[in-house]
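Shown next as structure tokens: one chain only, the form predicted alone.
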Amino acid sequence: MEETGTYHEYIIIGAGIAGIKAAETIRACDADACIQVISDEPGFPYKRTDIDKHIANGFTNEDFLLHPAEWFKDSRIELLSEAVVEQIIPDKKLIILQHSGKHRYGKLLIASGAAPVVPEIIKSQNIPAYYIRTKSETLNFLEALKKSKSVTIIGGGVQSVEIAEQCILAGKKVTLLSRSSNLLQKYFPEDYSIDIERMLSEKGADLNLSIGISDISYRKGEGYDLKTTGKIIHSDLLVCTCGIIPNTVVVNNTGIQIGKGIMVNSSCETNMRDIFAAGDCAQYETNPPAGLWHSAEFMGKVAGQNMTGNTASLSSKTFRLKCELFGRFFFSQNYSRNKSITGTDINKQSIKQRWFITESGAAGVVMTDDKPRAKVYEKAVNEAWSIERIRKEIPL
């Protein structure tokens, strides 16, 4: 092997969820062997979900960390942060990393992640605005946000409705859009929703629903005009939480498969022997990357196994959302939009279960405030038990 660049057995390109779940797994099967976790950002790993659900107290760079500084040390990974991949060549297992020289790998693992998705309105006319992805882009808005009044939020999902609380509980006019007909569609059905979108009005959220945006004009120090159908919203900061496209250019020209994320398969194998994904990065068979932090997590450890010579497969696994808003506790787990599978409603006072049956058994369930049981929820779905075992072992 040509002697360039310094070698590690395993490099993990990524340090969110996916990729340190995997960097785990590879020092648990593989007590001796060198490994290099290369992330952008700066600092340490954290827990990328805590960001915004923490936006009204704050927090600071030590906040919501994966694992201590020390944990690095201890179980010999060499962290390399602020490092930007430029580069990755396949045939001769390389990668060269901008400021940083070459890096060679026995195996290579892409946990790249996902970017947040720029409206085209606001690309078009470059207009500047926030994405809640990054620890360090949010602790920028957290800045902005203590000297602004009011914030619109363009965006129906779930970190739309959980930044909108959170500027609510800083005292904050918000003003939440969406095209969609309804929030947080993609995990719930109507009836939960307009729970959901009752409970965000009361507390002074003004949404407006179905609707989009014909012009953005934009002036430093004077905010926003957002032009939508019948009126103009005026806002001191503007957020996007339009969703997030997985981030595969690190792999472009390096003749590895691409779909909507990172092609792998059951055992996060891309096309190029010995490199692998996981993660938002990566999509199996012809689903879409999940967009959910336990789904990436399960994929770094399948990665890791794979990668260090174990077994393990992607299955049919689900994973639950959860959300919580103000005191309330919200869940949805492999909720489908098919017609022809039945809802079984159990409600009891503020507790609320609507299960998806099939011959199998239960295929998927939304849920609101019963957070102690969420795992037992979560493993009923996965082990598709029957109504009867569900009224049992989740009793009202």
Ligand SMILES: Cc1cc2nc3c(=O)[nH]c(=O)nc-3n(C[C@H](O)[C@H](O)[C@H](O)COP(=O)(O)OP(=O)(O)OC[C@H]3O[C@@H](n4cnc5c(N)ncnc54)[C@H](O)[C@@H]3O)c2cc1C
Second form
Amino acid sequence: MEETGTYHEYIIIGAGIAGIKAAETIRACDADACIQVISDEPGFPYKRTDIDKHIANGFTNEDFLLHPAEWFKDSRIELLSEAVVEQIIPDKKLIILQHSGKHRYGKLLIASGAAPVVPEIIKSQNIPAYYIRTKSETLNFLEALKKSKSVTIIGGGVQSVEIAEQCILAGKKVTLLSRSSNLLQKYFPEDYSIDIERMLSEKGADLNLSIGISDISYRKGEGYDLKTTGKIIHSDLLVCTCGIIPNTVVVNNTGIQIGKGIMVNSSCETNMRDIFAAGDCAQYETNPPAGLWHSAEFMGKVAGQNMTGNTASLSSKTFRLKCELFGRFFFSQNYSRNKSITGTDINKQSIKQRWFITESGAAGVVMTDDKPRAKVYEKAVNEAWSIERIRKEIPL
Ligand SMILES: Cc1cc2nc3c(=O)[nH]c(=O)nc-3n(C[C@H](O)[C@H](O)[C@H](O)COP(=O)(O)OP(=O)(O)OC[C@H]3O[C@@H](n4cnc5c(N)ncnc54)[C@H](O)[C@@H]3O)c2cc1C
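Condition change, the form predicted alone to the form predicted in complex with this ligand:
What follows is the whole complex; the chain from before opens it.
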């Protein structure tokens, strides 16, 4: 018996950058295709990376859009927002939505992104906290922040320090708590991290590193008390930025292979025919998803091309991370504290570069305060420049 439900040649679950880039690519490759993008968020797709960088000055729902509303109409890409895909039935090429029935697809892309890690102590005690992953959640946080004097941020990553900076700029008392011994240690060597830590402390943040939380209590209207070794930290608001986990709920019980994310090959195909995955939800080779904007965008593009019968391949391309704090610029590409390559320092005045050079050339770099030439650093790593070429083309 034939399944009922609307039919689209291409259905994309998730309207983040991976999903939208895939939709753009499909349209560019196939002018007539019927494309539907399904998003559980309200409104039009936006640049997620902007939301935590504009807390101090605020923003509205209309800011940071990836495309104006007309673009969807002009491109004939149907956007179904505030719609949750609950189930995928691969052998019937069918997806089931929470309230709006069944949709049939020709090819399906899962671009469901990532969910925040919720610390066990918060989960087990059902403590309310902000996670700052979506625009609407961040707008709610902005409203709460206006009425608050103090914020505690749990986590030591990029989002943690960006939110700390913004809350300080908004005039709030900020406490940052992390189990790790340094901030941003996924992206920077210790001395660079210390530079960031010193700056945050000088700007007024109370940094608590290498510290765990033994208890949390919350009372509505009174705020939070976090018990740590030796002290109790009180604040009006609590933000958790403890990392992400690929959002794979939608593929449960489908037979689609999951590792650290939804497993894909170099064409972004899953193990199920005509089902692709891209972005923060997807895993290629052994690495967990990068959790970076440009990586998700690249995967979306590769998926879109392969879905339309063209050929594109995920490569061992690396992606950069940039972070701006109090007017200073921090940049990292393909750095890992676990790698044994010794860095070559090139420092002058305020600019610092540390290059990680292998026999084939530049394999990674960390840098501070050279924003105008950031793209050249990226190129140097992507093209594995020699140290001589680096000195010549990025002189200090
Ligand atoms: C606040 C913040 C700041 C960041 N800053 C940076 C930065 O400076 N630089 C950088 O490189 N990266 C940054 N990142 C990471 C970057 O934004 C992500 O890597 C990127 O957005 C991932 O894109 P994506 O399309 O894979 O997933 P997402 O953007 O997460 O989009 C997935 C979408 O799918 C929806 N969805 C999930 N399940 C379903 C379902 N069942 N039905 C319908 N919809 C569903 C989700 O709600 C979401 O809207 C930041 C992330 C955040 C949250």
